[in-house]
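Next comes just one chain, in C-alpha cells: the form predicted alone.
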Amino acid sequence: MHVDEVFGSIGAVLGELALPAPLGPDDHRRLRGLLDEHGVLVLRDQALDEAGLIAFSRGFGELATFHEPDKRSATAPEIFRISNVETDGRALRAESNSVADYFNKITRRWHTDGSYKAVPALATCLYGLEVPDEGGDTLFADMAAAYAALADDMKARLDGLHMVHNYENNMDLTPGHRPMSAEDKALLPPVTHPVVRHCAGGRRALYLSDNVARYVGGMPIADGRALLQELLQWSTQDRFVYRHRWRAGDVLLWDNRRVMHLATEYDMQRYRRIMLRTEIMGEEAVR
C-alpha cells in the first residue's frame, strides 16, 4: 500500500489496498503508522459487507458496541448503522424516523466520537455503502494543528483545564427522543477529560465535542461554554479542515485523539444514504 494523495495537515488517500482481502499484523501496523501521521485515511472503491468491515476494523483493536439497540445493526452489534433507509430498502422521510432525525441533529455539530466515555474511542471506521449525489460531506478538523497555532497566552490558559463530557447532553439536542434510562445513565455517567490532550507523534491536541461537552471544571457555566465556543470557532477554520466528498465504496478511518468532525446536510427526501460505522475502543484514559 502507498499514499496516493495528501490533503494539507490531515487526510491521505491510500492506493493498492482492496478489501476485504485479509490483512496481516504487519499491514495493520503500517496502516496504524499512516493513521498516526495523517489523522484521516481514505480507501477508495472498496466492496464490503458488515463482516468485512468488522474484520478490517478489528485489526486496530477491540470494537465497541453502541448501547442504543435501535442505532446498530440487527445482525452485528459492532456495526453502527447511519442511514435514512430501512433494512428492507424502503426510503424514509426524515421527520418520520427518529433514528434519522437523531443523526441529523447530532452529527451536524462538531464532535469527537466516544468522548463521553472514561476511556474514549481510539478511532472510527466509516464505510459509504450508498451516498447522496450532493451534500452529505464529512468535515474533519485537525485539532493538533489548531492547538499548535494557538497564541502562547491561550495555551497557558488551557493548561490543566478539564471539560465535562456527558452523553445525556445529546438528548437536549433531540427533543422527543427517548430519554436515557437509569441503566444507561449508570453505564455512561459524566466524565472529565483535559481540554488539551496528548496524541500520536508527541503532539498535543485540543479535545472538544460540541454535542456532549458543555462545562469546564472550576469555571462558571457561562464562562466555560464561552470558552468552548471560542475554541470550536478557532479550530474549525478552513486552514485546519479537510472536507471529504464521499463516493460510494469509500472507507474512511480517522484518529479521534486528533480529529473532530461533522456531517453536512443532504436532501433526505431525495437521496438514499447508508453508512456502516465501527468504533475502535481506546487504549488508555486521556492524558
Given for the second form:
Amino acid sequence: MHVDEVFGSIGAVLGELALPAPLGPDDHRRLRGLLDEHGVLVLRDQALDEAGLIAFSRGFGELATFHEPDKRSATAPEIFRISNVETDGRALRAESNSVADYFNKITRRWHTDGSYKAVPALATCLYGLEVPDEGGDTLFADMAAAYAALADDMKARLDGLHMVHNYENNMDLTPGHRPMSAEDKALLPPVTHPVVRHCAGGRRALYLSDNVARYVGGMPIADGRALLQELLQWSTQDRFVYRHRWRAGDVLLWDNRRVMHLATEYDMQRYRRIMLRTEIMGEEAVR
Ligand code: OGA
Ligand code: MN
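Next, report the structure of the form predicted in complex with N-oxalylglycine (OGA); the form predicted alone has already been given.
Below: every chain and molecule of the assembly, starting with the one above.
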C-alpha cells in the first residue's frame, strides 16, 4: 500500500490495496497513521460485501451499532445503509419519511459523526456500492486548517467554550419522522463538547455540527447561534474543503476528530445511490 495522490491539507488516495485483503496489525497501524496525517483516505475499485466492510473497519477499533434498529442493515447490526433505495429495492419516494429519506436529509448538513454521543465516533468508513453519474458528492472540511487560520482574537474568544450536541435536534430537520422514544432520549441525552478540540498530530480543530448542535454554553442563545453560523461559514470555505466525486467501488475512511462532512444533492428520481457504512467508536471523551 502506498499514497498515490494527495489533494490538499486533507484527502489522500491509497494504491495497491485490494480489499478484502488479509490485513495484519502492522497494516492497520500504517493505515491509522495515514488517517491521522491526511484526515480522509480514499481506496478505489474495491469489491466488498457487508462482512468485508466490517472486517476492514474492525481493524481500526470497535464498531458502533446504531441505536435505532430500523436504520441498520437487516443482516449486520454494524452496517448503516445510506441510500435512496429501500432495502427491498423500491425507489425512495421524495417525502416518504422512510429511513432512507431520514439519512438523506440529515447528511445534507455539515456535521461530524456521532458528536451527539459522550464519546463520539473516531472514524467512519463509507463504501459506494452504487453512485450517481452526477451529484451526490461528499464534501469534507479540514477543521484543523480552519482553526489554524483563525485570527488570534477569535482563537482567544473560543478558548474554553463548549457547545451542546443533542441527537434530538435531528428531528427538527426531518419533519414527519417519529419522535425520539423515551428510551432513546435516556440513552442519548444532550452532551457538551469543547468548540475547539485536540486531534491527531498535536493539532487543534474546530468541533462543530450543523445538524445536532445548537447552543453555546454560557452565552445567550442567539449569540451562540450566530457564533456557530459564523464558524460554520468560515470552516467550509473552498480553501479548507476536499470534494469527493464518487466512483462505484470507492471506500472512504475519515477522521471525525479532524473533518466535518456533508452529502450534496443529486437527482433522486434518476439515479440510485447506495452507500454501506460503518462507524468506528471513539476511545476517549473529546478534550
Ligand atoms: C455519513 C454521511 C455522507 C454521504 O455516512 O456519515 O454523512 O455522502 N454520509 O453519504
Ligand atoms: Mn455523516
